[in-house]
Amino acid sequence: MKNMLIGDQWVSASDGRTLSVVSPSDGRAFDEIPRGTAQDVDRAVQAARTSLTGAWGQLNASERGRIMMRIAQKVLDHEEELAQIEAKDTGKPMTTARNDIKVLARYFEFYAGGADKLHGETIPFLNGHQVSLLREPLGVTAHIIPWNYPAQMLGRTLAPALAMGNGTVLKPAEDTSLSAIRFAELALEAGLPAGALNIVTGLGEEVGAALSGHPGIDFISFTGSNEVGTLIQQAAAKNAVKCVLELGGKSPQIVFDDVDVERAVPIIVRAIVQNAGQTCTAGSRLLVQRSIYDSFVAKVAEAFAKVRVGTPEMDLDCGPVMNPAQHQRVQRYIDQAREQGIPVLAEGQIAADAPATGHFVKPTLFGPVPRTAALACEEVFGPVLAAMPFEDEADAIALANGTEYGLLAAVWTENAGRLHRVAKSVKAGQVFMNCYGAGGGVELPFGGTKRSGHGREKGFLALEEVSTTKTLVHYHG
């Protein structure tokens, strides 16, 4: 049984209720976490608020940076332990889990170095006046993170908020709270003052709802579905609270006839099977110029058929999807596409000794997929790739922009002019050119357009999102 962190106390839920922690690899419960309540959220917000006038609020920026660097080192010192926790909780391969922990440490390293680098300004004004622009923390920030990358996501959202001196309240996904709890223990050991970080575990409709509508919150970061993002934004609006929302994608891989095939194919396959396709930036649409469609997609199919699925310790290409609901969702898209007569071009394989009770899905490549099919337009959030041909540059751009999402895209061509024309024309928050993903991308501003959300995480822009400015006008004569 794990407890949650409020102030410097490890506590159970106020009413004593718990939730089972279930392994997606075999469907078995192996631990418990508190099922937090609105009362627990209120206590956590108060603890965060108190920290702003206590030891945490008294630190200067460079001192905050030093604590964050110590936290990063703690993560690295416990890298294997944290990776084991992450793998068991999520089902992802050990190699992926280890990389996620490295990225978590990198977030704290990066923002530790940035804590004292976001400066104010002096503004020219009327004679006899001195005008300064100060950069200040927002206050108490709320962070509601998903289950697909729990360790990475807590780093992505918490590190910039802490670097700016905010008090924070984290609500991890109920499916994957264990790495956040262990991280918090390490953060306290590294010297993070009481109340700077609070963690309330529990259900979204209980803890998440209470947190997003709490009048003591000054900012909300949320990554998840459009439906929940809308509810959070509505709740926040009642208190005039700013939100940064990352709400998924249907990201295109745009492949022209002069593509470097040997480079592109393995990256394209990896971009959809990584984390069992449970990635908001998954390259789930493969758009290929018609003149090379058959030959290129055949190469992708050949690579796709070699994908292997298994448990974390097998350390194969991908693991199970997260839970029964997600398994049913992904399988429904696959079954629907089959029923519509969309050809299956290749399937990966589930390891023979993978537990029958695990939430495993065969990675599947479909094509050609009609442009109006659900598989072409809707986020599956699983290892399912939809291949579609296009005619020319204009058609490629229209097809790439033809969904309600706009999070990430990739362009594959050796023609430099076309590379930049298409990249500028695609509606997405990030566009990769002859590559995809670029590792954790901690330094790269990240966020979406259209229904993929708004606001930016990562990079220095994240520090601006979790802070505010104050204008000081001094008349000195």
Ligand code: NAI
The other form holds:
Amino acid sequence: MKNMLIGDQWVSASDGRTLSVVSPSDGRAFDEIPRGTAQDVDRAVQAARTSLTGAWGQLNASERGRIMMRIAQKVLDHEEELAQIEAKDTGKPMTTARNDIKVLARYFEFYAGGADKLHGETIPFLNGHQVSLLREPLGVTAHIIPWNYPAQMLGRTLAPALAMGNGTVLKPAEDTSLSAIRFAELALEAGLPAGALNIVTGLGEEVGAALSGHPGIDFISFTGSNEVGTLIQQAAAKNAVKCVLELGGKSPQIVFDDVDVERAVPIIVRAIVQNAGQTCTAGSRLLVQRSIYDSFVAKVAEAFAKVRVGTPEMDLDCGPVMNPAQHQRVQRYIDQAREQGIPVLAEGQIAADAPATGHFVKPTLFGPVPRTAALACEEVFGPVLAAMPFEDEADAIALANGTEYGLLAAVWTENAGRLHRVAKSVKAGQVFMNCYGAGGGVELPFGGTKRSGHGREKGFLALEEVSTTKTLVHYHG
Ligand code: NAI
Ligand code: MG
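Which structure goes with the form predicted together with the named molecule, now that we have seen the form predicted on its own?
All chains and molecules follow, beginning with the one already shown.
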């Protein structure tokens, strides 16, 4: 039985209710977390507010940075323990979980260095005046994160907010709150003052709705579904606060006929099977120039058929999907595509000794997928890759931009002119050229265009998102 963190207190829900923590690998409950209430959210927001005038708010920026660096070191010192927690909670392979914990530490290292480096400025104005622009925290920031990369996501959203001196309230996903709880214990041990970080666990429609609609918050960061993203923006609008939304994707791999095949194939396969396809930035569309479509897709199929799925301990290419709802959703996309007669080009294999009660799906490569099929346009959020041929550069750009999403894209060609032309024409927050980077890359500004959301996380830009300015005008004669 775990507790959640409000101020410096580890507490149960105000009404004592709990939620089961279930393993995606075998469907069994193995722990419990508090099912937080609106009252708990209220107390957490107050604790965050109080921290702004308490020990946390009084720290120098450099001292905030130093505490964050200590948090990063604590995370690294507990890498194996945190990875075990994360793997059990999400089902992901141990190697992936270990990497996620390293990335969590990286977020705190990177933004520790940023805490005292986003400066204000002075502005030339009328004679006899001195104008300075101060950089200030927003105040109380709310952070609602999903279950696909719990540890990475908490680092991504909390580290810049803490670096800028905000008081934060985190709502982890109900399926995966354990790494956040352990992280918070380590953060307090590292010297994070009370109230700077509060964690309220529970359901989205209860804790998430209460937090995003709370009149005491100044900002919301949300990562998750488009459906809930719209609710978050409405809640933010009611209180006239800013939100950063990181929503879905249908990111294309755009492969031209002069591609370096040996380099591209393993990266393309990994970009969709990584984390069982439950990655907003998964490369879920494989767009290949028609002249090499058959031969290139055959190479991808060969590699795809070698993908192995299993439990965290088996440490294969990917694990199960998160929960029964995701299992049904992904399987439905696969079944419908088959019923529509879309050819299956390759399937990965589920380990024979993987528990039958686990949420395992077979990674599946389909092609050619008709451009109007659901598989070509909608986010599956599972290990399903849709291959499609294109004719030329113009057709590739039209096809790449033909969904409502715009998160990531990759361009594969040895022609430098084409590489840059296509990269500039694709609507996406990040474009990779002859490489791909789903996750990680804490230095690289990241976020969506179109229905993939708005605002930027990662990199220095994230510090601007979670801070504001104040203009001081002084008449000195
Ligand atoms: P979701 O959007 O419901 O959950 C994400 C977070 O939002 C969780 O912490 C959840 O508790 C919270 N939440 C849910 N309802 C809320 C509400 N009314 N107010 C405030 N917070 C709320 O995502 P879900 O249902 O788990 O997954 C559905 C689909 O969403 C997936 O199949 C996938 O397509 C997409 N998704 C995208 C993610 C991304 O990284 N962009 C991550 C997770 C899901
Ligand atoms: Mg939902």
